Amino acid sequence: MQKLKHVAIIMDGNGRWAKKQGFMERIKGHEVGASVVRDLTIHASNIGLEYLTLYAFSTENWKRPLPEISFLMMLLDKYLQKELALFMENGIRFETIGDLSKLSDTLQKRIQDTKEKTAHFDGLTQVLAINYGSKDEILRAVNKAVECGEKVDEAGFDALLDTQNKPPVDIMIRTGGDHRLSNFLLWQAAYSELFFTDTLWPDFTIKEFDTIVKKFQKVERRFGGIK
């Protein structure tokens, strides 16, 4: 049975499920997608998953209209407000990969304050990929790399990513069906097991995560090499 460390999902679908139930604007769609992280942090930890990492807010989707951006961000500061206690009381420690300098200095405080209240757990880690791309992360790694004036190799340049320290991505899922990685950790992922679903994030289910963590635990894994 393969050992299962890392899980990282593309949350894809908030607002073509929020146009699809009847609803006027897209974010009815953030607001129950907010609700299905937390239901699937709860599991995760349960289960001994050691990272989870979710694609919040892409370094591409400040093209998106300013009213919907401002209100993800409001509802990024909610959920860290309200979640603090769920964190506190499973063992669950917060953190964040992406460049969060062009976030409100309010959020900022709001993001290192939560994860510095959950520093010293050690069980499930949520990680929220906020203002992330991964183009942009291997640039900001390349550049660290220049200005040590030193060749790097694999496990140097690893160190110098955003998930310093993280084990590489075990499984990838993709919501909303769509089949692309969307600028979501391609490094890490070089030998994550992909899977696409259809459904909704709004509509995902800890039924439909654990059928995937079942077809992951079948697969051989062989990194290149041969059984």
Second form
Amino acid sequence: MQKLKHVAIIMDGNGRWAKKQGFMERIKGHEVGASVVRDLTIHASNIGLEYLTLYAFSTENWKRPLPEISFLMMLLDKYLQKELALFMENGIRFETIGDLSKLSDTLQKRIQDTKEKTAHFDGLTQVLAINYGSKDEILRAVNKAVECGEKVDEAGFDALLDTQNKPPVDIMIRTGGDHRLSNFLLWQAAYSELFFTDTLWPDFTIKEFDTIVKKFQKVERRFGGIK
Ligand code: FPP
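Can I have the other form now, the form predicted together with farnesyl diphosphate (FPP), not the form predicted alone?
To see the whole picture, the full complex is given below, headed by that same chain.
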């Protein structure tokens, strides 16, 4: 059976979910989506998963209407404020990937505070990708390498990425029906098992997550070799 350490998820379909339910505002989907994040985080912690990385806001999401961006930023702040207790109770470490410098001072402070308060935990690590894009992450890493003036090998490059010290992504899930990676963990997903589901993120369940994990455990991973 495959050892599972790291699951990454593109949580797509919030806007369509809201429309389908008859809500006037797309943001209702994000709000319900945040409660799915909570349920899944508890489950991931209970099954002993090491890393759960979630795409919360991409470098491209700044193209959205300002009220939606503001709502997402407010939701992230509210989420961290509320879920600190959950992290503390369940021994969950909180980390981020992405360029946080473009976020408000208040949100940056909340993120920093949550990281510091949970840094000593060694159960599940929940990683939120905020203002994250793989191309941006890779370019920042390349520029760091150039500044050092030394050639890097694969391990050296890994260490320059936002995901430094995190295991490779075993399972990559995208909800919402599209079959693309949308600038998410392009380097890290080199040998991930990809799972695409039509389920819209707010409808995603623990049961569907477990079905994906079961499928993953049956996959023969060869990493370019032969068995
Ligand atoms: C994509 O759905 C989703 C996002 C851009 C934001 C993801 C945010 C959440 C799931 C909620 C907040 C998360 C946390 C951790 C508090 P979409 O809006 O593009 O959906 P659509 O394709 O149906 O329009």
